[in-house]
Each structure stands twice: as C-alpha cells, then as structure tokens.
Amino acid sequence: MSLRLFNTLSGQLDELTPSDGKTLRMYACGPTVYDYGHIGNFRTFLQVDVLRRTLHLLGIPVRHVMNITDVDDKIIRNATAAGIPIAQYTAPYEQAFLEDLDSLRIERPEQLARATEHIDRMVGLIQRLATAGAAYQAEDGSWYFRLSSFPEYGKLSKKDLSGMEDGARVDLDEYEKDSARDFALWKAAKPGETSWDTPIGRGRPGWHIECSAMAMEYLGDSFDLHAGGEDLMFPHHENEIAQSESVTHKPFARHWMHVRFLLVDGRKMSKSEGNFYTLRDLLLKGYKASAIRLALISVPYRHQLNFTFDGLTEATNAIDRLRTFHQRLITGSFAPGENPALQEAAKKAQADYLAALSNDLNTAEARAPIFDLIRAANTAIDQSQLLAGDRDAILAVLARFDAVFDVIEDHDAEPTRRALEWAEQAGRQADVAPELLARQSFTDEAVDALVAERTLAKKQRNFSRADQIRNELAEKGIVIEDSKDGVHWKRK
C-alpha cells in the first residue's frame, strides 16, 4: 500500500516514495529556540511525526532532517538583554524543547542540524548565489538574494508577484537592499552583536538560508519532502526554493506538505487573548501528555483545529477506552479458537485503519474503525464469544494503531515528572493544579495497599469500608476496575 499526500506544489494527491527506491528524504523545518515551544509549534510536529510512523508502518525507511535555529534577531536580543552569549541563551531552551518532543512521544528526526554549527556551509552557499548573478552584497556588507533572479518565485504559495512595486513590503530586514523584494542572505555584524569572521563579510546568516543549506547538506540537490507548517510557506519555504534551485537548477523537493493553523476556543492563540498555552502549562494543569497527543493528531493535518479543553477531555476518555480494553484483553482468560465474525472485523478495521491514513494522512478517518472493533469486542466479551485467536488478531491491530497514534502504552508519569520539577525550578509552583498535586504525592505502593484493604473488606463484607477506599481513590484520581479476572487500577 502506498502513501498519497497532498502536495502543495502541484495542488493535487500524489504518491509519496523515496526517489532512489530506498529511502524517503525529507526535511521538516524545527523549532527557533529562544522561548518554550507552544502547542501550536507541537501540532506541526505531531502532524510530521504521524507522517514518518505511516511511512514506516508501509515499510518505507526515511532520513529526517529537522533543524534547530539557534542564531536569529529574538535571540541575539534576548540574549543581549540577559547578558549572556546566544549559546548559553538557547542551551536551556533546545534542551527544553528535546524533552517536550519526548513528552509527546514525538519521534526524534535522524539528524538534527543546529544552524551555528552550519556557518560555513551558509556562507559557500551564499558565494555560489553570488557567482550565478542572485546575490549581491549591498553598501553595509550585507548580502541579498536578487529576486528578479528567479523568474519562477512564486510557484509554491501560486502568489503572483509580477506585479509588485519597490517599496512594498515583503520581508522584515533592517538593511538596504536594492529592491525591497529582495531577501537576506546575510546581516552586517552590528556592535555588539553576535558575529562570524567569513570570506563574505563579518555577520550572521539570515533565516532563509540556514534551510537550503542544511536540507542540501544531508540530503542533497534535491529530496523527496520538505514539511513545515502553513506559516512558513510563504515567504520562507519560497525563498528556500529560489536560493536552492538558482545554484542547482534541480527541483528542491519534489513534494510540501504544509500543516493548517491551530486555533484555541476558536480564536488565534496568542498572549493577549490569554488563551496562549505551552505543553508545560497543559500539563501543569493536570492533562497528560498522551490526551495533549491525540487531540492535536486527531483532526487531519489540512484541517484546521480548533483547540479546546472539552477536546482534551474527550481525548483523555478516549485513551481511558483504548487502555481499558487493551489491559482487559491482556488480562482475560480466553478459550481457544476464532470466532469467524470477530475475525473478520479485525480484518476490516487494520484495512480501514491503513486505508484511512495512506489517503492523505487522515488520522480522523483512521480512528473510527479502532473504535467500532472495541464496541464489537467488548460485547463479545461480555457474551463469553471473544476466543483467543480473536484476541490475538485484536492485539495485533491495536499495534498497528498504536505505531502512529502511540497512545495505548501508559508513558505519562515521566513528562508529569519533568513539568513539576520545571515549575519547582522556574519558580512556577502556583501554576500547578491542586489535584495534580494530589496524584502525584499518592504513590502506587499507597495506592497497592489500600486496593488490597479493599479486597480484604469486600471478604469480610464490610461494604462500607470498601465503598469509602474506592472513594478515596477516586479523589486521587485513581480508578479501581472489579473483574472476573480481579481488581485492577489506573491513574486518570
């Protein structure tokens, strides 16, 4: 089975496979790490990580290049402003971010290419642009990409520019330029700022460039997917293409997918509306990283969503559903044998599921048929008809979901961990939710021991006793599930 996804450049679904038969390439633009990274930036890679688990689920090997954007205009600021060199600046923050991906049990690219460590590959770049006549160096020394070089600028966001006046504007630099549709290569050192000593001049790279320079250097000329989110098609992803193909004249990447926008509450997510959230802050407020996942994965990556936290709920119920029924599966005694019926609806869910996401990605399309086969084997259960090769056929396409989805498996103690210790750190312990607090401090030998309380008070008919320990649980948020096959509990 093979894998159609959007293509922003040709505007149409096409097949995504690796050029050189073997190996997907594809570079996914990554974070600018001068502050915590925000749930919109963490849908976008979300969306690229169900991107590269579908591959592999197909049986596609891909090369991931993610960069890391450790020099530009907020950082040098900030990091001026604090008194300290960028490097010090961005450390905590990249470390930050490294973590919060694996909170999010975000799959970590093959190669993560810092932008510093990149300089005199920028720079070799930007000399090659000069001798092809689409760059130039202005009178402050800084470079620019002449646009009039690429006729074809444009071709991905189907802007037409044609049109457009010196003296519009189009990108945000600070330096003069020949056209103001031209673009930054490369900033003049300014007193005081961070700086490198180049052929080219003393300075810094622009943004645009550090993409181009890096996406060729791991995976050459041209390579089948650059992803990102729908922000940075234009001007960013465009400039990548005309800096790109003006030295190589080779296609950049042959297919873009781009991820919409995310909404929260249905308004644009920003400090001022105060509906502005970082994982850390949701996950100080008590929600786990799994239900953080899967409400940002859930609607398809081309459709806007809309965040809100009746969603969060719904998806922490939903994973409530899909780790109950695993755990009841692995749990229970089974005859042996199939049943033909159950059989067959194991069938038709894996290729519901598979058929779902090859067809552009669609993760709402691709849950659905996960949740009609638990109905149907839940009650199966519960008529005594689910024999063990029915579960065995169940378990193996819950593994299959959980390759993309990866929400099954209980990983949420650890990011809750790390959010507490970073609110103790960062001085943010008022951020933390009363009942989070609660949780934590109720560790599972306590909560081991009153289960067994329980069990032996249910023995000796002591009802009462029985009914206040599940309560007590309940308050901590902790779950206690009676079954033919005994007692089980799990945190909420």
Second form
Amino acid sequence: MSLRLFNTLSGQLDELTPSDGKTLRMYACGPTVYDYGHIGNFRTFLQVDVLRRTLHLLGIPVRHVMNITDVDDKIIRNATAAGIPIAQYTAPYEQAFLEDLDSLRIERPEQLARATEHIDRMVGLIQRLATAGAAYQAEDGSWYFRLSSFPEYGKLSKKDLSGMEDGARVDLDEYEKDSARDFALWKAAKPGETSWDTPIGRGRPGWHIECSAMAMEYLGDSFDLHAGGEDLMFPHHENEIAQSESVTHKPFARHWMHVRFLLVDGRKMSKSEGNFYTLRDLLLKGYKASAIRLALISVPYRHQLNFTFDGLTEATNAIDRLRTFHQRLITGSFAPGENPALQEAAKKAQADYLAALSNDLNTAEARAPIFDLIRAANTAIDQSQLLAGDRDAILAVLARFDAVFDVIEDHDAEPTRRALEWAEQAGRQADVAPELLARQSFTDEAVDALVAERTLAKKQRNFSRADQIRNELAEKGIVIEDSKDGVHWKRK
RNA sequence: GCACCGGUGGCGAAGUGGCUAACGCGCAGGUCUGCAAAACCUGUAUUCGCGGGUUCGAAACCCGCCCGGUGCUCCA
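What does the same protein look like in the form predicted in complex with the RNA, given that the last one was the form predicted on its own?
Every component of the complex follows; first up is the chain already shown.
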C-alpha cells in the first residue's frame, strides 16, 4: 500500500514515494530554541511523527532532517538581556525540547542540525546566489534576495505578487533594499550582537537561508518532502524555494506538507489571550503525556483542532479503554485454536486501519476499526469464544496501531516524574496540581498492601472495611477491579 | 479589503452523490457483581447551519444567506 498525502505545491493528493526508490528524504522545520515548546508546536511535530511512523509501517525507510534554530532576533535579544552568550542561553531550551519530544514519544529525526554549526554552508549559498545575480549587498552590509530574479515566486502559497507596487505600504528608505519585498539572507552585525566573520562580511544568517542550506547539505539539491506548520508556507517556505532553486535550477522539495494551526478554546493560542500552554504546563496539571499525544493526533493534520481540557479528559478515557483491553488479552488465559469470525475481524480491522492512514493520514478514521475490533473481541471473551490464536492476531493489530499512535504501552510515569523534577528546579512548584501530588504520594508497594488487606476483608465478608479501602484509594486516583482471575488496580 | 477553511447526536469527530449517518467520550436504563469497576446490550441525529436548486436519489454538487475560525507581518 502506498501513502497518498496532500501536496501544497500541486494542490492535490499525491502519492508520496522515495524518488531514489529506497529512502524517503524529508526535511521538517524544527524549533527556535528561545523558550519552552507549546502545544501548538507539538501538534506539528506530532503530525510529522505520525507521517514518519506511517511510512515505516508501510515499509518505507525515512531519512528525516530537522533544524534547530539557535540564532535569531529573539535569541539575541534575550541572551543580551541575560548577559550571557547565545549558546549558553539556548542550550537549556534545546535540551528541554528534546526531553519534550521524548515525553510525547515523538521519534527523533535521523539528523538534527543546529544553525550555528552550518554558517559556512549558508555563506556559501549566499555567494552562489550573488554569482547567479539573485543576491545583492545593501549599504549597511546586509545581503538580500532579489525577488525579481525568481519569477516563480509564490508558486507554493499560490500568491501572485506581480501586482504589488513597491513602496505602496512599506517605507523603502528604511530598508536599503532594491525592492520592498526582497528578504534578508544575511544581516550585517550591529555593535554588541553575536556575529560571524565571513567572506561576505561580519554578521549573522537570516532565518530562511538556514533551512535551505541545511536541507541541501543533508538531503541533496532535490528531495522528497518538506513539512512544517501552515504559517511557514509564506513567506518562509516560499523563500526557501526561491533561494534553493535559484542556485540549483532543480525542484527543491517535490512534496510539501503543512499542518494546520490549533485553536485553544476556540481562539488562536497566544500569551495575551491567556490560553497559552506548554507541554510542561499540562503535565504539571496532571494530564498524562499519552493523553496529550492522542488528543493532538486524533484530529487529522489538515483540520483545525480545537484544544480543550475536556478533549484531554476524553483522550485519557479512550486510552483507558485501549489499555484495559490490552491487559485483558495479555493476562487472560485462552484455549488453543482460532475462531474464524475473529480472525476475519482482525484482518478487516488491520486493512481498514492501514487504508485510513494511507489516505492522507486520516487518524480519526483509522481509530474506528480498532475500537470496532475491541468490542468484537470483548464480546467474544465474555462468551468464552476468543481463542489463543485470536489473541495473537488481535495483539498483532494492536501492535500496528501502537506503531503509529503509541499510547497503549504505558510510558506515562517518566514524563510526569521529569516534569515534577523540572518544576522544582525552575521554581514552578506552585503550578503543580494538588491532585497530582496526592497521586504521587502512594507507592506501588503501599497500594499492593492496601489491596491485599481489602481482599482479606472481602473474604471475611467485611464489606464495609473493603469499601472503605476502595474509596481511600479512589481518592488518590487508584481504581480497583475485581475480576475472575484476581484483583487488578491501576492509576487513573 | 483580498484569499481560504469549517458549521454532522450533549461534546469531539469520520463520511463528500445511493447499504440501517463510522468511531471515541459523556449521559440514561439493563446484564454481571456483596456493592462497584471492567465488559456487554439498549437508548441517546428520522437527520447532517438556514433557504432555494440540480438529480431517479444529496449531509455530500450548484446559488444565496447566517454563524465560527484562519492567512495576507515574527509565529508550529
């Protein structure tokens, strides 16, 4: 099966295949490490993660490059304010970003590329652009891209800029540019700012040239896919195309994927609206990393997602259903053999699941057959009609589901532990939800002891004591289930 | 202003010309249970923002209107 993915450049669903017949080469715009990542950032990174995991599921190897922007205006401003070198300023945020990726189970790209380690490549690219007549130096020493040299400008975002009059809305004198829309490739050093001494002068790279240079360094002049948030389509990605193709005269990326912005409570997320959340904020409120992951990937990437706390609760409960069922399969004992109806159901679920993902990564549709299968299997178990061979077939389907969604296996303790540790270091203890602390207060051993006491009480038909223990545990977020094969408990 | 996306049960959300409108969450009732939980069953949209039209047939296509959101500038 092959993956059909919407291509912003062509405006339609195109098959995504490796042009070299082997490995799919993709570039995704990464973070600017001047602060902690927020859930909007992570929706994009998560959807790219869904893409690469789906490709793997379809048997397509991936070479994925992501940049880390560790020099830009905000970084310089903040580092200057703090009185420290930019590398010292960005290092903790880069570290935090990588931790957050791990918390959300976002697979690391094959190659991470820091902007400050590729200055030479960027300078080289600007020199080639200058030779080609597509770049020029302004009086202050900054370099600009000459838009008029690239007639195809606007082909990605479908903008026709030919009618734009220079100077109509921008004061040209201020910019020392030939044309108001020409964008910066290289910014001349200002006193006291971080800068590099290079053959094209002293200064620092513009944001757009960074991605062009690093993408071509690791993936070649032409590669398969370029991804990013929808806001980057214009001007960032448009500029990347202009810079790259002006030098190579080859298509830069064949396929472009753009993830839509999310809203929070129906509005665009922003600090001034008071609806701005980092991953760490949510973990400290007591939400599980897996629930955040599921909530952010369950709405397909081309749709606006309205993020709410109700949505997180829903995701939490859906995950409970998945995990409870998974446990039931693993811990239950089943007679040998196969039930043809369940074998068929498992086969169908897997086919429908893969078909939905292959259709422009329709994660919402992909969930349905999995839940259908769970109901069919639960019914069969209740009637003792699920056999060992069926369990294995269904576990295999769940494994494929988790190969992309990755929420059934419980890895939630570590991100929460890390977030609590961070809160302490960063002086954010006040933001830790009391319920979360209460939940952490019971060790597994303490729970086991109470559960054992309750089981004994039940045997002696001392139900009031048994219920008392159950309520006490429930208050700490621990749920008890009595089943035929013993007592299980889990943390909510 | 120009461009674009969306409005499907209480909520989230698939489906884009033809089987009883997926799936998840929630809620109500039932089965099971000492009681719960889990699981299962039934019910939660006779209908897909509103009004017209096209068609044998529309949630899906066309026209108009109403509502919500986004981009055009740093932004995932």
